[in-house]
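As structure tokens, one chain now follows by itself in the form predicted on its own.
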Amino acid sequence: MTVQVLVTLDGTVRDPEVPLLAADDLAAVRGDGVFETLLVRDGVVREQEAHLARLVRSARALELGEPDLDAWRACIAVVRERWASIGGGREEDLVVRLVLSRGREGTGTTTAWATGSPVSETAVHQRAHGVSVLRLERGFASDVAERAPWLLLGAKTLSYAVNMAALRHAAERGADDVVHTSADGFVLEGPTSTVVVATGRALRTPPADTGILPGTTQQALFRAATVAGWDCRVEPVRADELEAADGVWLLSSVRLLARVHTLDGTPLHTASGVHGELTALLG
């Protein structure tokens, strides 16, 4: 995605194409620092009071400070004026970044910015098409969130090297993303989306208790999808569990609703018009 649109915290719009980072900030120097991703869709921004608690919860945990939430919704709004001025229709999805960064080393001021993009091309595809999809082993037990709550396996933070590395994995081998599994044998979530799974009327997601990001793309479809009446769960599920599912999809704030087609090489099958069905539930 390209940036097209880049604020400040404090309303100031910058020129996306002038540097805005010193060379010590540790957003750039350790990834230390928070981030969310939000879609505007037909003019409105989706789920974002889920986002900007989960921004909370993740600034909380890496001792970044309260967030100005006033402020970041005054920032998303700027955005997406414009977002607006520059040309971008209402009829055009747009991708907006939130990051709040520890700051220049040793001054104790955080750098926050948020930037305006639109949908790339890859996530369009996806959407509509599906993807195929590698189980990658994360290489620690299910229960470790509880053992080591410095490891902030539930914050959204800029330290994404490991889901990055995990993505160019799943390409060299034809794969467009991943299920990480515990190393005891549980699904948890991909690199960057939610993992819901559908038996029959029931969808499930694994809980977050497990180290992983709540979604709040997942619990969007949970609300609509239990108003329809689905059986909701957040429970564990199993990692051999998902050849047999009904379907299994991954989701996210820009992607929506991705269905898994192929895992590990093999095709899934979708029971037939729940996708559709998903799919218009979320919107």
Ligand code: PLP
The other form holds:
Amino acid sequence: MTVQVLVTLDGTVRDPEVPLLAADDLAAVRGDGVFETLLVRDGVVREQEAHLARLVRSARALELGEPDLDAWRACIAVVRERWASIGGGREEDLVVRLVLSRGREGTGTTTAWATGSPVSETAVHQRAHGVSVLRLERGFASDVAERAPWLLLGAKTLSYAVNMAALRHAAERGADDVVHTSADGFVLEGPTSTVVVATGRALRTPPADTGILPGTTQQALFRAATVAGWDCRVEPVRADELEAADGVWLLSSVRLLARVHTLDGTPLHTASGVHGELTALLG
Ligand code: PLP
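To test you: the structure above is the form predicted on its own. What is the structure of the form predicted together with this ligand?
After this comes the whole thing, all chains and molecules, with the earlier chain placed first.
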């Protein structure tokens, strides 16, 4: 993703080619901070308030203080204005990333900024053609989040090195993405996505208390699907249920719905018409 717009939380537009962080910023040296990635499509910031609410929850989990949501809303607006002024059109999706770092070591002052970038070609391809996926265990039981809050499971922290390593592990084995499983055999999430499973006219996604990030895209899909008559449930999904499902998807803000067409090297069936229907529901 090539950053084309950079705006600090005070609303200042910066040159994205000029480095922003000090060498001791804790985002850089410890991955100590939180972030959000939003999609602007057809002139609308999708799920903006859900993303901001999650930013607040993540910041609280890391004891980073209360994010100033009005400042973040204004900052997003400046990113959009700047994107438009450098030629990004309404017709082209814009990815806005919000980053809140603990800031420079010893200062107690957070560093906060937002960026604007086009959607990657990989994301566009995977929206259209789906993904091959490996199931990889995360190593935790599905009940660890409450017992070990210091793991920050369910917060969207900047510490994504493990998530990226899982994706590289999959890529080295010819797969596009990953479904993480718990030590006790349940589906958790992808490294950057929520898992949704269809069985007949029911959609299921694993509960957040299994130590996963509640997805804004999944929530938007379930709202629309419920209205359209789907039975939408947040409940445990066993890892060995995926092969028999009528469809499995990875959901995330930028890629939206990526259909899982191959699981651990074996083609996965998707019931006829369901992918198109769910994609249309997400809008
Ligand atoms: N789970 C993880 C670990 C993620 O990083 C993401 C998004 O990046 C998601 C789920 C999906 O969340 P959303 O739909 O809000 O983008």
